[in-house]
Every structure is written in C-alpha cells, then in structure tokens.
Partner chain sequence: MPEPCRPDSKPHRFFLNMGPQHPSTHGVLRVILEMDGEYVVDPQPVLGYGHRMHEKMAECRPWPQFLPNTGRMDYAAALPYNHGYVALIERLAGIEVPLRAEYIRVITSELNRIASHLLWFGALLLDLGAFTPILYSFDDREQILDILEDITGSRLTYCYFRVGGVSKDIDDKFVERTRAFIKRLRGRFPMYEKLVNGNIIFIKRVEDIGIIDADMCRRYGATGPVIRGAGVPYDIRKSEPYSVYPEFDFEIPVGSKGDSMDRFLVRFQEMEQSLRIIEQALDKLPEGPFMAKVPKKLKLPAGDANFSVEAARGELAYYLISDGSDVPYRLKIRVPSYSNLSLLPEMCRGMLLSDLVAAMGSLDLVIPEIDR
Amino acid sequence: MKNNGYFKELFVGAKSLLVGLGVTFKAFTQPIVTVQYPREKLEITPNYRGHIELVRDPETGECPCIVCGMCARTCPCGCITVKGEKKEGEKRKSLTVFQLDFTKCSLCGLCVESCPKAAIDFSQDYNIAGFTREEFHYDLIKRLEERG
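Put the chain from that sequence into structure form on its own, the form predicted on its own.
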C-alpha cells in the first residue's frame, strides 16, 4: 500500500511538470510584447494626461486665456499661479504669469474642465525626469512661445 501512494505522488508531480512546460511553451509561441524602451518608444494614446499646457487659438494664434483665475481657484493642490494686467487701450487683461508647480499637481483635471475659454489642455509629455524640484516648475507662457 505504501508503494501505491509513492507512485501516485510521482504521477501528480509529473503531470504538474508537464502542465507547467505546456504553459511555458505556449508563452514562447506568442508574439513579443516587451518594448526595449530607450531604443523603441510606444505610441502615446490621445487620452494621456500629462501636465497642463496653454493652448493656441487656431484662428488668432494667441492664447485665449482671459485671466479669470478659475483654474487656480478650482485646483485642489494650489499648484497654478495666474496673473494678468490690463494694458492701456485694451478691453481685457493680458496674461503675464501662468506658472505650474508640477511637484504638487495630482493631474485631477479640474483646471482643464473649469476653464471657460478652453485655454488649457493636457500635454503629451510622458518622459519627464529631473534632479531638482525647480525643474518641475513650469512657466507655461514661455513653453507656449517655444512651441511656436
């Protein structure tokens, strides 16, 4: 009787070994899904949420921000600073400061939703790295000018 239990254990062990080898062989036959990151890059989905950016109006080429401050007020993290001044001869304020402290941002999207003129949107920057906190303090007006 003791030998019967021994052979049963051998059979169960051999069966589990063959099942495991079957899973491994199946994985070998499937296509490779790993991307060798620095040399290959994936396409980023259009729904990706990076940090916020100012948007240009396609007709005028300028930022449609009216300096209402709704984005800064609705931000639960307090990471947005918006300032403007009224220049002589103009009917509305001009945007002078629009800064983002990305170290505090939680990417909740409330600022984008609350903007009445759709002047801000999420960027497609996904490979953001730095050594100091100051590298993540973005001047969005300067970034808008650099993008052309």
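Given the form predicted on its own above, produce the structure of the same protein in the form predicted in complex with the partner chain.
Lone chain follows.
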C-alpha cells in the first residue's frame, strides 16, 4: 500500500460504490417483472410436456390405441401399464387398462414418440400436487372419459 495507490484506491473504490448504488436505484424505479403466482398466471406454451394423456382420433372420436405395448416397453421408468382384450366380433384388441404411475415418470417423451398410432400426447398440467403417492397413479382411460 504505497502512497499514490492509497488515495487512488479510495477514490476508485468510492466511485464504484456510487455507480453500484445508481444501478440499484434505476432498478428501483423500473416496473416489476414478476407475477403474483396464484392470482396471475402466465400463459403456458402449448409445447409444454406434462404427463401423458390418451387422446381421441378427431375423425372417429375413439382412442386409436391398438394395445401394442410399445409405449410401455419404451418407457425408461416402467411407469406405463397397458392391458387389452379381444372382444367378440372386433378386429383389434380394445383397451381395458392404461395406468400411468406419474411418480416415476421422467417426462422424457419417448413413449409419445414411439406410439405408432399417436394415441398418447402430453397434457398441459404443470402444477400438480397431492398428499399421497396414490394420487399420482393415473387411470388414463378414466381421465379420457371424463374429458368427454
């Protein structure tokens, strides 16, 4: 700490501190950038990947799933259970069980990509909460029917 550095440091330092104060003061006068979450909500992008959902074929109104089991096999986390049975007089198997264990899902999207019939898609639910694990064992057939 030699003589000239001594005062120089003091002035340079003091100046930098004042500049810093200026920055925060400017921010103080600027508008707020956050939203008050539960009261205001931001639009979620339609490309958001939530948990999976069965979808209907827009033409027939039926779920096009053929119970091939590709999705269940591709899923890295083993969270999909698909079962179907062949009813009398039908060409293909019809879906009886489609369970998603969302507690294990890693939202990777591999199942959706693997489905040959585009029978599953992502939902837009992002704020899912619950008290028990069982609340996240979704019965997707039931959810599909509820959606109408």
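Positions refer to the first chain, counted from 1. Just so it is clear, the structure is predicted and the values come from calculations on it, not from any experiment. Rigid core here is just the name for the largest C-alpha set that superposes within 1.5 Å across the two forms.
Enquirer: Using the core for the fit, does the CA position of A14 change by 2 Å or more between these two forms?
Expert: Yes: A14 shifts by at least 2 Å between these two forms.
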